[in-house]
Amino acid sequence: MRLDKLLSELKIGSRSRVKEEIRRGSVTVNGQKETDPGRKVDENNDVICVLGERVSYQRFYYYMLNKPAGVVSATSDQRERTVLDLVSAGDRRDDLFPVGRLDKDTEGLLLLTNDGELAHRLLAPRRHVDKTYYVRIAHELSEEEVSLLEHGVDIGEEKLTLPGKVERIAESEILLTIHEGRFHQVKRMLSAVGNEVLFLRRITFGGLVLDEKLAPGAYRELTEAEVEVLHEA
């Protein structure tokens, strides 16, 4: 990778600012002053310092966001505020994107990353990655309705949904675990059994659990253990 490209990706400064710093002699590679912005470096093995401080290259970034209602799960939108608008300038990257989508009015766990391969695996239909939602509904489910949800329901598509798992936590509150990512799936599943979703929050995704300390709109970087859980999912 070019030295100037590496340093700009590390948020040392804009590409033009980084070139200026390199030509000024502020950067060393393996202990030697480097003044050529186009110098090819090994981002994983070369020791690169700026003004005497070593910088480290990170290829992939993973953030857990507690998505609030009112923002869309997109990288950009002409009219709506997006989940990437919640990311601070210091953490913002051009290649960062949300893994999958949560409806505009849905809250909860959303993964932001630039790891396209991992995102593809997590979203691949054949992998059936678990997603658990806290759902507040219009009225209590009957045993028959729970059974229908847990065996698969008709939401107007060619195939029934895969069997879900329902856990009652209050009269009109459930935890619903599904293994697909169809459009408005949770709302359509509850509608299929004659109910209505009043509030929806995703609390798990692929073994990742929403951090209760994250307020709506807040995010944090995943731990190494959490990243490993996603790879295993």
Contents of the next structure:
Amino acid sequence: MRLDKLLSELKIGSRSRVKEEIRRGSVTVNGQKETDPGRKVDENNDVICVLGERVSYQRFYYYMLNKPAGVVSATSDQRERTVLDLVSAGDRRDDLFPVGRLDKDTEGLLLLTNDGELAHRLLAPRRHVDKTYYVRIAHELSEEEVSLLEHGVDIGEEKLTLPGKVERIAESEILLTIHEGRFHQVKRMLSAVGNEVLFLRRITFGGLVLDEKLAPGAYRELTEAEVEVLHEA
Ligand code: URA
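Having looked at the form predicted alone, could you now put up the form predicted in complex with uracil?
What follows is the entire complex, opening with the chain shown before.
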């Protein structure tokens, strides 16, 4: 990769600022001053210092966002605020995107990354990872309705949903775990058994658990262990 590209990706500065610094002699590659911004470097092995400080290259970024209601799960939108608008300038990168979607009025765990391959694997229909939702519903579910949700329900598509798992928390609160990611799936599953979703928050995704310390709208980088969990999901 070009030295100036690497340094601007690392947010050392804009591409033009970085070129200027390189020409000025602020950058060394493997201990040698490098004044050519176009110098090809090996980002994984070369030792690159700016003003004597070593910079290290990170290819992939993974963030856990507690999505608030009112923002859309997209990278850009003409009218609406997007989940990427919640990322601070210091962390913003052109290649970040949300892995899958939560509805505008849904809160909770949304993964943001620039790792397209991992995202693709996590969303592949044949191995959709488990997702658990906290759901506030209009009225209590009967035993029969729970059983329907746990066997698969008709949401107006060719196939029934895969069996979900229901855990009752209170009269009108459940945890629902599903293994697919069909459009509005939770709302449509509850509607299929004559109920209505009043509030929805995703609390797990592919082995990741929403960090309780994250207020709606806040995010943090995943730990190495969490990234590992996702790769194994
Ligand atoms: N199911 C829904 O209905 N909405 C979401 O945002 C996620 C799952």
